[in-house]
Amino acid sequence: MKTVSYYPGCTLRNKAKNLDFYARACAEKLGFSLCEPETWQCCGGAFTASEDEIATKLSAVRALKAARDAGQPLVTVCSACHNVIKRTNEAMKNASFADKVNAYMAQDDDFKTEYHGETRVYHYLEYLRDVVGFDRVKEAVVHPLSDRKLAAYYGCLLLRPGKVMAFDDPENPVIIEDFLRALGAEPVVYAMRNECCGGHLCLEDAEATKKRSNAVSDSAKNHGASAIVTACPLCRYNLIKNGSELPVIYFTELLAEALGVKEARNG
């Protein structure tokens, strides 16, 4: 069984345990194993664009470096963690920025070689698409979701900035819809699927956040969806907190249902 490095992030340790649990269980079912770097730390939750801001990026770089030293790609699940790690990895390809980071990391007890962005970073969905293959996922399905009309919700962090994240077309993404088709479900395409839920405003302007969240869930409902599918714990929190009439489900839980993993756990 192939082993890949895996960065779970903090939220998957508490509020988003199902996102993590089912990611691990489904990986085993599909022939790969997720292995955490031993000393991973919080990624910080947000990428700071200033090239002079070094300290907040060190934990992400250490996880990236650990994956490189293990000879493995680094897989993430949480949208926020993925955004931070992918953008940090790209920043480390800038020699000036990398020199500053490596100067800090040279003080680590286990520091041996500098890091310059060598690790391949995948979101779990990308790994399914690009390495495992959605055809292989489809073959592994034992409980097709053939009676489900599901709305993929991308949000902001998986798609933007588009050239760095390179996750999918930021204006017309298809990866989650293709994933849902592999599970036997019918994807619902709706106007707000790649718009912001207002998460960045939730403490500053709760009313604006509610308006944006409701626009997403109402759009999905009006296009006939029975549930919303996401990879982002903050998006899920906002949609539910602000009154979504549709269930909001992590994509890994749907995958577990289709593969029979969820049934086995409940049993």
Given for the second form:
Amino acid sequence: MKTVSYYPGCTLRNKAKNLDFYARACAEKLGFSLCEPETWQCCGGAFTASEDEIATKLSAVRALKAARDAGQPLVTVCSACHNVIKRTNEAMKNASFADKVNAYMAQDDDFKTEYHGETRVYHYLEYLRDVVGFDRVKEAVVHPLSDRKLAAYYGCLLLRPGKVMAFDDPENPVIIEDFLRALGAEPVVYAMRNECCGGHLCLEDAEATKKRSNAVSDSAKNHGASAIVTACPLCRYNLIKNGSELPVIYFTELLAEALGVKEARNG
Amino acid sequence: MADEKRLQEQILRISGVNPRKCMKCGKCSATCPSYDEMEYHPHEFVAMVEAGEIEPLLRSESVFKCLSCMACVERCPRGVEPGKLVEAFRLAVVRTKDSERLKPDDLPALADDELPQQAVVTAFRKYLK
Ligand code: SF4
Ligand code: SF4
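Having seen the form predicted alone, I'd like the form predicted in complex with its partner chain now, please.
Now the full complex is given, and it begins with the chain already shown.
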């Protein structure tokens, strides 16, 4: 069985345990296993898009470097971790930025060799598409999600900035729809699938966040979806908290259902 | 005025944005999900920075209404990246002494049982230094 480095992030250890549990169980079923580098730390939740921020990017570099040293790609599940880690990795390919970070990190006991963005970072969905293959996922399905009309919700973090994330076409993505088809479900394409849920603004301006979240869940509902599918704990929180009439489900939970591994989890 | 010049240079340096690439099409503001919440909109950040009008932006609530959703960055036909400019203002504000938007002590009252940790750590990034 192939082993890959796995970055769960802080939220998957707490409020989003299902997202994590099913990611692991499904990986085993699909023939790869997720191994956490001992040195991973919280990614910080948000990538700061400024040229002069260094300290806030260090924690992501530690996990990236650990994966490189293990000779493995780094797989993430949470949309926010994935965004931060991919953007940090890209920043580390810039020599003048990397020099500053490496000089700082040299103070760590275990930081022997410099890091320059060598690790290949995958979102779990990308790993399924590019390495495992959605056709193999489809073959492994034992409970097809037939007659389920599901709305893939990308939000912003999986897709943007498109050049760095390289996850899919940022304006017309298909990866989650293709994933849902592999599970036997019918994807619903709707206008707001790649617009923001309001994100962290929920702590600063709850009313504004409500408007954003309702625009997304209403759009999915009006296009006939029966549920919304996400990879992001904060999207899920905002949509539910602001009264989404549709259930909001993690993609790993759906995968577990289709692969017949959901029974393994009690409560 | 000399001060505004220095602030303008600081914002340009933090953001790495070149506002002179802007062709004033307004697409960034048209796509901005926080448009209604903002006093100054993404295209105005770009135009005002180019004109050296920095103080009004530094004092505006608008810097805290940006979601960092990068829609404006993705959709600008000229690659101006207005969202990075807004982020630079937010950093310039929270880096100033006693200008944090949120204090760590404020958080428990804002959080409910379901709030993901992700939101809390992001708030620390966005609103505190
Ligand atoms: S979208 Fe780009 S070119 Fe158009 S107004 Fe905004 S910054 Fe200027
Ligand atoms: S990054 Fe900020 S300014 Fe740009 S579209 Fe999103 S919310 Fe608006």
